[in-house]
Amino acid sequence: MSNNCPIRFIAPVGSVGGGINAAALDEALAQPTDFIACDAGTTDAGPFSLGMGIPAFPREAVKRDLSLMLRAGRKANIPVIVGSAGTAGGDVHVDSVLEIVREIVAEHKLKLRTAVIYAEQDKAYLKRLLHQNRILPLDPALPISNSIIDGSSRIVGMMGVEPLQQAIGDGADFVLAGRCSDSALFAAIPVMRGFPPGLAWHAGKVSECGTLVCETLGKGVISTTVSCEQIAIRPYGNGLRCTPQSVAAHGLYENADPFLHRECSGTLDLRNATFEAVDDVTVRIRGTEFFSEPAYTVKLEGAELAGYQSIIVGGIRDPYVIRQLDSWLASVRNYIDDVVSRVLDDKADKNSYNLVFHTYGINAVMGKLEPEVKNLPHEVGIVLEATAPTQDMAHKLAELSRQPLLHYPIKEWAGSITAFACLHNPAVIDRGPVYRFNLNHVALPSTPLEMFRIHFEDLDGSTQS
């Protein structure tokens, strides 16, 4: 049981680079605050950031948000924690954000004891775990092999609270972490100080997305207070409010189970949680529990190169084509395959490339689950996606696809007619390398810290001219 209830923290934005509301942050910091924490990454952005080592937000946006947080943290003399740096949390992402931090420290003459926690995994280490049966697939993933590990551009482990706690315990003013559980960023210090783990983890869960937990999304910050009996969560920002429904609904966000949320060290259990309005903007949570699991697990995320891609974007308004769009596209696809085999000869067989038509306006979002299938639209957007082992091959595939899309006939036409309008000129757009996630597994390390490397860097901008 904690002897210093309550503890209060601020989640200034849902993701570093998303744009912190400076006025709301100042207003929230007018009250005593114990720490600031912020997530900086997600798999929602897809596998490209992890595979390519490139963040999803512009550098300028990341620098602005980091500057606001670090200056606020130093002014209030409280720690700042950022996790999943650079979107994907690999070593290259962490190092790029660290460079930004060094610039901020120099520009604002800050002193900052910085703990850097790396989450990218050594492939030889992972192979040893694999051979010891200490990497397990999550449903519906299949078991992995050495070749999958070797073929990964980058693999990260999602850390829990323990590496963050180690860094804070060793005196960090700022913790810059690689891939990390979103909720762990906010649960680490409360759990470390003896607050009930169920409340600490749940507080992290409802806070980590910033004002997404509010009834209506808007610019502001989230202030969360954890005591020994309850959580109180409220926003600062014009027009923002939390309601029992909005806070409870956030338990559904990014979770297959609305009640049980798995973390490295255990399971957050919301089955007995209650949500109650304290005032017009604040919600009280009680009754959440956390159960430790016998095995400590670390989620693995990996990305591999899927190929290189070129696309064509266009649209169709011809009602006769739209009525038979699926069969027309199938005929176009067969025609393209024949052209490719004639023109490129042995350079491209059907197994070496992939052509996909995305039809926006008919089932593009829901696919076979689309309930509204009776009413045909008057126009349909089509994206041709050509993926191949090289960019040159993908580009040629798209070039060979343009003409059939423009003029492939239907029986209702008399003479030559163009039905497909390209959005761009030239029509073919090269997208470059594309990646896919190739791991949905957990590792079983010997200790919670085994998979993560922590080092300190004392930054002192006051000594720089």
Partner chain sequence: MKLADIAALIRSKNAGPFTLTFDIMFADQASYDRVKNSGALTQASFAKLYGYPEDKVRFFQCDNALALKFSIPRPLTQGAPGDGDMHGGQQFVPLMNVEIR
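Return the structure block for the form predicted in complex with the partner chain; the form predicted alone was the one displayed.
Next up is only this chain, free of partner chains and other molecules.
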């Protein structure tokens, strides 16, 4: 394997749909480039995308960025790699992005040998792995069983470099992958070409969020060059710069451990990494290591339906109520439970629904972590959240909660009070289905490719009118 020449790639934006700076992309591509890569997903949006099967980003924004990347890739005749398609990277998400790709190919008369890699997991396969003790919990450990697998709306596996390398090796111009490690999108080709895995993976790690690695966030693209000895990373875009501190600090972002990052095939170790300024905007990284792990592990992400939700929004201004808010809300809740069991009787077992009062001004933002609970505000915002097995029941729960919230008495006032300022009429807002993440596990497949399905499609827009 020859790697005397360094390899250079472009990270055009932190996430497909984030808004590529087209001028900066052009400027970066004026230098020889080996590939373009970008992720299109995250769990950070919440469990809804995975559970419901719909993307969390507007289609138009995704199409604009994909179009810029695909046209740039064809113009330079280099591969483009996109992973975690459609936010959650399930099959339905990948297919929704593939449909956008077909439109771009037709509109711009592109020829595109496309590899589509599906990452959604077959439940029967996962149950077999579970039976063989080949699904292991991560920390914090969540329960797992056949019924939890069966009850999931959707489960994806987070792929490593190997399926991407297979696709590139088979001649793909464009790889559209389901759920994928962000760093793997950038590490796949450098690792395949024999560059040191520590540098290849670290190059991916520092590049995957686009210009977030810069001193100040701005509109631009990241250019990263990997050789046998070092990584050089720099931005293109007005006023943007990478500094040793900004690049080192990026190792902290959204990671529990700033030094050790687990990937499917091993662990990226930043403990001996050094960061030096090359010029005003470029940083050199050396010394990063990568250790192979004995077991190849694929992280699983699953979501299950938590129920349907309805909410009421309002506020309280009365200081007598605010100073006893906890006990007052507990009494209101008991009263609601009584009303619900009386009115909905056997349809509403107390364990089948969930009422939460978010008390803005007290501890709605921090919950149990809030240390400042002694200082009472003059006004408290309240969101009542009712979650139940059906939308109809969630709606009725919220409706039945309104009167107790309005009128539940306090001893300081004689006579009937109205303690709750409702924001809306009708007061109840139906939120539809809500999901929860239900897996924090890794699977141990027998091969790195076993959990992922690769399909090739030769898309050709040049023959269409």
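Each form is matched to the other, and the largest set of C-alpha atoms that superpose within 1.5 Å is called the rigid core. All values derive from a computational prediction rather than experimental measurement. Positions refer to the first chain, counted from 1.
- Looking at 92, 305, 362, 212, the entry at the hinge of the rigid-part motion between these two forms is 305, while the rest lie more than 12 positions from any hinge.
- Put simply, the small part of the chain turns as a rigid block by 9° against the big part between these two forms, using C-alpha fits.
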